[in-house]
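What follows is one chain in structure tokens, specifically the form predicted alone.
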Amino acid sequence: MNLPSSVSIYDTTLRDGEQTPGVALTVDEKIEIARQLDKLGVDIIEAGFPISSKGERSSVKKIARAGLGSTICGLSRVLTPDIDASLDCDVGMVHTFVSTSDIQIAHTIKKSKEEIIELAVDAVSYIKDHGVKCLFSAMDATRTDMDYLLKIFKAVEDAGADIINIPDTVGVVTPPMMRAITEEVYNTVKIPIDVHCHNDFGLAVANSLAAVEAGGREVQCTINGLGERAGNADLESVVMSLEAIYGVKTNITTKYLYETSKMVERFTGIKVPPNFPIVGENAFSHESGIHTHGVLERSDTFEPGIMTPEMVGHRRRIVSGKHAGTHGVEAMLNDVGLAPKKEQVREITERVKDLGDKGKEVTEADLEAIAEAIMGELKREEKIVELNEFTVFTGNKVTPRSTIKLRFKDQVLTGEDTGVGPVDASLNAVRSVIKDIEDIKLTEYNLEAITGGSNALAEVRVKLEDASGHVVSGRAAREDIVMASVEAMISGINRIFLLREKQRKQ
């Protein structure tokens, strides 16, 4: 491989990924853009396509004024009133294309190749004659006839270009054949390469690597991967990949890399998927047992060591689900600081799974409110009553009723009650088995979801009072508001006669 000790980093965002389809930047998001992209360290930032209207001419304007370190660069077609509109922004770049495949010439320039070889060099000449640096495209490269392209490339070179681009247009090149384009321009020419790879088969990140690997100098990328159609090559892992894999040096500061895609997600509107390599959110979450013990013990054992989330700004999670363990579930609470016991670790995490086998999403919040819920259980020796089984029967013509059946101490207790809906008929229900026992009121109950969502899990909170002015709480989450208030009726029951025993023993 002919690899570089360092590459730069031509960031397009602001033109390529405005392309995205549904994507509006204002000036003033294009201008947070840009100061973000030069905090990240890019080394060229294309503001925009001046000569496309007014607004983006103003736009790639401000950000060229805005004293930022990187260079600022304005897109033009090899047309004197476009380049003249990049240069009216005050940019330190100009890049200027033209189309050289033998479809897009047919069916767009029509013109012959002669003609577009000379209009591609007054282009970069009338540009260096302005005194800014020139990059030239030759768009739809790696469709272009290998002599033609080596052709226009080696007349732009000879009339002053800075940096020449090769282009995948459409995405169709692969790998292999984008190395041996490049290692061709490679041996024509005496200037940086330069490359610009679209993602319809997903290639992107892969050829514009392959490109480096065969004497490449500058990756044109965008933040998320932004682009027209499938986008382009994002950033983000070309990036890690050439630093952490390759060995070869960027300027950009990798720990901004996950703000940065964040900023980009959030002024685009375009979600990043969550499996998305290095920024996405799943990038260093773990959810297996398996993987989540190893992690734990050693973050490589299934992480690539090289890269780590706090080298991209991003965290490491471990994520409860049906796969969980409970080596990874006893991490993520003491994370949170919640310290259950082992035999409660064990009941945290069969809940856990039980709730992913039902299609659920466990998220954090569902998972402390299970732990807590647990956790402020009493032990089973302790319990004086415990929920054997119950129905409930409601609909917009029958009114709710309960059936309760319930163990006490060694008896078993049935009965039944109705209610203004389902809870209530519960509730109700729990009062009546244990009413010739002790009369005890419900106070007090709280209802909250813990997440969005019609299958949200269920946190509730009762106050009970007996008939001697002792009041208790109880608590219990589940995906079932009913049954979360019938164990928090049950717990805080217990709680009263556990009280009420300690008082008889004193």
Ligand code: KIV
Given for the second form:
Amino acid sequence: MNLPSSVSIYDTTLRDGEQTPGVALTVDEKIEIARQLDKLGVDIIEAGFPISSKGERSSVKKIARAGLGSTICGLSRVLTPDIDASLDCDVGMVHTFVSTSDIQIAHTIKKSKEEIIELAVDAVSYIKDHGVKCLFSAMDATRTDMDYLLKIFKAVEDAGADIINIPDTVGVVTPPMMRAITEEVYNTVKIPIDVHCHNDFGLAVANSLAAVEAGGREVQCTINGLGERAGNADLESVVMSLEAIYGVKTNITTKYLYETSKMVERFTGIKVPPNFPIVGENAFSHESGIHTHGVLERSDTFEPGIMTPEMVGHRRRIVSGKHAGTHGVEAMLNDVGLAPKKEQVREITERVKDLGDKGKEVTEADLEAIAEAIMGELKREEKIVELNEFTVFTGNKVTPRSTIKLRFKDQVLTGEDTGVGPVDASLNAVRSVIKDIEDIKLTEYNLEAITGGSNALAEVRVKLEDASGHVVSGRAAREDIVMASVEAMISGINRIFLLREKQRKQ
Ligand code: KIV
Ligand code: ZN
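Could you give the coordinates for the form predicted in complex with the ligand, as opposed to the form predicted alone above?
Below is the whole assembly, all chains and molecules, this chain first.
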């Protein structure tokens, strides 16, 4: 393998990704995604196709002027008006492309192969004359006659292109073919090679990696694999495969992968399937008794190990169902502050399996209800800490401040605190009230919009740790994110106190 020490990541979520049927992003959403991609560390953001509409020009321009660290690129055909539209947006790079396969030449551009080379060379020279970086793509390269492909790549290299791209436009190549094509190109041109693979046969990631094995130095991909038809190679799998399997570095801060995926899911409305690699809800979930037992002993027994949920900003979940085992059920119940005895765990597990056998999904709430029915004495409604009153004050010229009144057993306690935002201020205020009773640390905070819109139902999940190292989770769902956060925190605090009481009684 001709492996490099590092590979550049070229993100085309805002261009090819937006070509996903049914997706249309607003200018503001595009800017927010671009900021997130920059935070993630992508080397190049293909911000759009400026000639295609006024709105597209406006968003590319705003992204190019947002002061991001990533290079901002605009897509253009090999035509002067297209290139001018990109240049007008102040991009740092223009990606110019033309069809090179016989089928596309005959039925779309209808020019001779020599004319196409001339157009490509003129476009590259024009871009370079304007002092910006130039990426040239031979569209449908994987169905292009090899001699012609090498000829056009050589011609654009001579014209000053900085990098060339081998697109598998209709996703028909296989990894050995991609390796062979990339190798031939690598042996012919000196400038770096980029690849752009579509996923029509589910091979986009494998083909991108094959190209890297044969000399490719940049990979084009999209968040959640969005893109035309079956989409493009997904950035999450490309990056984690390169980093964790191949040991090839990228500039991606992988712990932001999950939150980036969630943002793109929310803005595009295209749901990530639960079994999607890296960022799908089930990517680090374990149901079967054999697996959960193993994972609770040592996570790499049934996970790759070279990739953990923490690395990608995700979380591990033990879920219950017909394959559940006692270890997993006990761990899940401990996590919510319940500490059943051994025989109770066995009975709860049997009930969970019965439900699973009847084809029922066993949610965490179902599991808690079963546990409470069997454990009897522990009432989940029992609340040691309850919210009485709460206010939060925020704005663009003030430090967010929150005041809170809680009932703890039969006392009413009040507190207040500030924070970087209303959620932070409110959670700090809760902690300020509780801190004299128990030093509780917030170790994890997750926010997810369950529905769409600015009044979306948001689910907040928190993980809390007490001074003795007990870790519990708290959860709440509300349309008001701040309220959901406070309630999730209070539910976690109750679980810590309930767990303590239970242990004292045992
Ligand atoms: O799939 C493709 O060929 C493209 C080009 C513009 C690179 O998206
Ligand atoms: Zn494409």
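C-alpha atoms forming the largest set that superposes within 1.5 Å between two forms make up the rigid core. Source: prediction; values computed, not measured. Numbering follows the first chain given and starts at 1.
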With both forms fit on the core, is the shift of the CA atom of T414 between these two forms 2 Å or larger? yes
Would you say G469 moves its Cα by 2 Å or more between these two forms, aligning on the core? yes
Core-superposed comparison between these two forms, K405 Cα displacement 2 Å or beyond: yes
